[in-house]
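This document starts with one chain, in the form predicted on its own, laid out as structure tokens.
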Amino acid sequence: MSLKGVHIAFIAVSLLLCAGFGAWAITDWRETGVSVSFYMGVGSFVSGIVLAVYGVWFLKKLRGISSI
């Protein structure tokens, strides 16, 4: 695999545990009301909206460099 697919893959698994761990530290601010994991929540939320973004640029950006 290239390093342009292991970068791709990487922005993937990442993306995932972002939208993972927000899921979880919102249902647990639900559950306990702890306002630390609703802000953990939506930090995380935000942090996999710059992964996204970040990931459809990278493609654009080398989109004409080798297959992955």
Second form
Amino acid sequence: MSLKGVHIAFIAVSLLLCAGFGAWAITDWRETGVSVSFYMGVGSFVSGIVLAVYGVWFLKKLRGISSI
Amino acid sequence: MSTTVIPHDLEPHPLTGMYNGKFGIWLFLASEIMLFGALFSTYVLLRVGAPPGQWPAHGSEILNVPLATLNTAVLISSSVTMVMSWAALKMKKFGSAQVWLTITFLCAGAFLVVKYFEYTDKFHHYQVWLNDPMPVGGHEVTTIKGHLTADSPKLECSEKTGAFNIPEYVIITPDGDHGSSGHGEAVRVEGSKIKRISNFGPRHSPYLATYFTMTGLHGLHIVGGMVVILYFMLVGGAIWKRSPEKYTNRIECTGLYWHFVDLVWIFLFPVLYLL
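With the form predicted on its own done, generate the form predicted in complex with the partner chain in the same format.
Below: every chain and molecule of the assembly, starting with the one above.
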């Protein structure tokens, strides 16, 4: 597998992390009321969206390079 | 003088379908997966087998989640800049590739600086276990977490066990709510009342020993990656002039390694800090 394929897989895993961590942080904020957790949760969800957009852009940019 | 030509240095080998360098780095990464896999398995076994109360319910009770979140963002960004460097080389933009490579190096440095602060805080943060409950901040407690004041005597380690010897007394500033430091009034605890004292280093508990082993090994991999990236930042121009394809392939191999190191962190972060 080329670096392109590995990078796409990496972005997919990072996206899952953003979703999971966002959910964890928001749950923590609801339980403890610590505002930092709220900001981390929102930041994580926003980062997930940014990563998804980046992933699509990356695939388009490197269309000519094989993923294998 | 004869020159030795290494076959399949640039073009794919018919058996593996990839150039030899890439095949080599995948073999290396396979051994790395086994190494970290063994450590993750050890973590699971230790956690599952820990007696009740011996393992924190969540790593966030002890570790600094906001700092680790920052480090996660830094590492994910560094993977993006690493792949941008390779993509620029594919498009024959050497200057741009070196800029991306430099940013990757700086991200790795930033990760280590944050880790340094995280480690330092753990080594200056203490827990005192008491023989009997005593009142602290209006509550009866059997253990106090906090920072020792400058008036406390210097702690020494036992040569036999490696644990801290019980001092004559300690003066400790207890943590505030949710682990924030410096909110309580300093408390003097006599040595006769202390069952055990430790900083939050590897000797504190199996959990922290696992934490320092896994994040320490990961940190060493970051340093290894930085050495390689720095090498290509310094001599990349000469390799590029001789053979642009060879340099592009080398950056791809470096990128594969770097993604592996970042992927390890993406698993370490939730396992150690959140669960």
